[in-house]
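What follows is a single chain, given as structure tokens, in the form predicted alone.
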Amino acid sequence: MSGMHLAYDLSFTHTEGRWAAAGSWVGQDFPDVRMYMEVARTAERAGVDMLFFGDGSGVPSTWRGSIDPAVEWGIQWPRQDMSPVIAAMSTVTEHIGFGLTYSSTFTHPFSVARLLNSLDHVTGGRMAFNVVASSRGADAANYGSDHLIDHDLRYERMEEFIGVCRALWDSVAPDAIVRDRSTGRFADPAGVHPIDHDGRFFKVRGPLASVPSPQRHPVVVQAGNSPRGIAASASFADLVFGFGSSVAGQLRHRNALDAALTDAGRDPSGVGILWATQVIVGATDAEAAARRDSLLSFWNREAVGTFISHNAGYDFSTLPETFRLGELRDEIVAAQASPAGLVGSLVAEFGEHHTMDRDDFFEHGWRAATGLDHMLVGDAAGVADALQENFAATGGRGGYMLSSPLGMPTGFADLSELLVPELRARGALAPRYPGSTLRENLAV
């Protein structure tokens, strides 16, 4: 078993009332980059592998169908293109790593390759890029699509958008550069080529008109965890975002994963997973238990209503007073929303013929919601044996996306302070910045 790696999750700094909390973007608002450049630093301090931004271009609309409740209470909203924010970043920091979030859904290969490829350069070889297959209908209608794509689809757009990437950064060699001062020469012709890709999905020629980027290949993350995604993932992820609230549900997708890297001809030791956990650490227990209580206020059924439709991309306003939990994956299914999340992971717990009623239904998504079905509370020695107890019980691969619901940065200031210390006096973290790419310090 490894040394388990630590990214922080930052894409949801403001929202869910996070903006309100206490000691909360004080003399600050989102999205001042200053905020965030006080976040890197101090993660670096700590030896934190990475600082991740998840996205989404759309305002939360499938709750009753409309924007209003998301906008009114500041669910999954506003979102920014992060790319000049982890610029900056990167600007006050020279170890740490950043992931970036774009759909292969709805963007082109050949910017996002691009784009990748500038932003590895301006890094110094430090960035991932985080694909992901938008189930969102809001997504969709601001890029001129009515409807969404079958769900299995859009995995199959995705592992085509990622090989045209990855050709496009392929096509032009590293020792095509030449840079000849004497004759004037920049480049060999002969290590520069188009890819002529014409696929189901994409007609892109090449080559991409970029210098290879430190990694040439940023690294791949990715995190579906439906049976397709999962096999996405095998395909060519070189890092798995995870969820799973049980160890159980975490050793599914383990499993899982570890069949499809086989079936696909890759080790299954060499790719691990980020397990995503908010975490609510203190100096003391009650301490962190009376910082966990004064968040739960907030989510009312509004709130949580908008929240768990729109990760699953199904309104659950829709509801009726008592429901079987296989007949409603089975709708959401047929939506072409994301069968996966919290629908997947009440099927799993009680099975696809219990029947379940609204307020039952909807306790269960205030805990999704809250993030109290995957948080860990408590004193930095607590919290860190939990981490290494469950790192052990999942396979000991990978590592945690760490998340907090507090106030911005107290939340992720008290994660480096007290938390990562007290992994790393244990031995339990793998070392830090061994390298001096993204790549080689998470070893994928």
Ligand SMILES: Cc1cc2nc3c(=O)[nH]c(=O)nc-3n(C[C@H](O)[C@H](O)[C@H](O)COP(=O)(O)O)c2cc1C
The other form holds:
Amino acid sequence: MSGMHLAYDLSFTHTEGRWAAAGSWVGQDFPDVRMYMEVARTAERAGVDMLFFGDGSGVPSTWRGSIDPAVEWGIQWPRQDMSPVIAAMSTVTEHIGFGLTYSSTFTHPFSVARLLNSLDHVTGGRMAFNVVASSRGADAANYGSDHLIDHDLRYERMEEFIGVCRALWDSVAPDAIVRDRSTGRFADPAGVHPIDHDGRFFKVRGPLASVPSPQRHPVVVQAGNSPRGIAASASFADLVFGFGSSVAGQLRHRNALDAALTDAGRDPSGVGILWATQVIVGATDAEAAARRDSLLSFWNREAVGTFISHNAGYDFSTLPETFRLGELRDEIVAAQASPAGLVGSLVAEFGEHHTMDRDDFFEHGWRAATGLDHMLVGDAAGVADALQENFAATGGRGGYMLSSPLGMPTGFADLSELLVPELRARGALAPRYPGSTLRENLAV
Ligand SMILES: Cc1cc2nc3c(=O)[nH]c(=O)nc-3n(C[C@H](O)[C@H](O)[C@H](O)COP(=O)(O)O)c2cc1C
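For comparison with the form predicted alone, would you give the structure of this protein in the form predicted together with the named molecule?
Below: every chain and molecule of the assembly, starting with the one above.
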């Protein structure tokens, strides 16, 4: 078993009431870049491997068919393109890596490959690309479509998308750049080639009109956890994200990924999963528990409904008094959203024939929205124990993508100053920045 890698998830530090938590965003409002620069510095001092931004471009509108509750309560809104924020954070750090998300369903591989090449230059080889298929109708509606394209077809497009990106990143050989000042000869044409890609979804001539970046290929991450999503990870991902909700769920993902990697002719021991886990660390268990309880009071039914309906692509305000879980899952699948999410995990837990009532469902929805079931709460020693135990139980490859519902910078400062040093003192972490690129530091 290798040491754990750690990332911080900075995607939702200003939404779902976190912006209003005690000590959060005080004197600075989202998206003030100085806040991100401060968090980047403290995370690098602690030796965290990567800072991550997820993405979704639609304002949640599934619940009651309206954007109003998302806007009113700040549910997964506002969000913006975080690539310039990464560029700014990289100027005040030297080692820490950055993960950025784009949708292979709604963007074009030429523009994404080009942007990531530029960011890899600016950051000195510290970029990772989290490619997502996007499962939310609100996103599709911004890109010319009232409906999501078929779930599995999205992954077919993703595989082709990554193939095009990689071909573009390879289209200029590093040694083709000669920069001979005496003759003025810039590059050797023999090392610069069109890719002439003509596939089902994309037609791209290439080459990329860019100089190869320090990593050449930014680290590619993928999180899909349906069978088709896992097959896509197995075909191309350097690293995988998973939901750190329960050992049973994590093992389902780990085992399915290992089988898919073997089928794809890859060695499962080389592909880690970073498990998304919320953490509240306090000086004592009681202090941490009190902080958690103060945050839970944010969530009213409207906020929960908005959050879970957006993620599932199903308006849960229309649920009947009682319903069968399997039937609800089938309706969600028919709408081409993810079969995995909240309802998928309830089916896995209770069985598809289970009849559930509305209140019970919203109780589970509240637990999912708050992240209670995948939240570790306690002092640094207790949380470190839990992480080490979970790491050993789930295959010991990868690590954790930690988020903090305590917001910015409070929650992440507690992680950097209390939890990460505790894990490092125990020898539980992978070596601190042994290489000069993110790929080397993550050993992928
Ligand atoms: C840590 C983590 C981060 C994710 N980030 C995003 C994101 O930024 N945007 C997004 O649309 N989906 C994101 N997802 C969702 C996955 O990409 C995927 O859609 C989901 O796991 C459902 O799997 P499926 O698409 O295979 O059905 C994330 C999932 C995990 C576990």
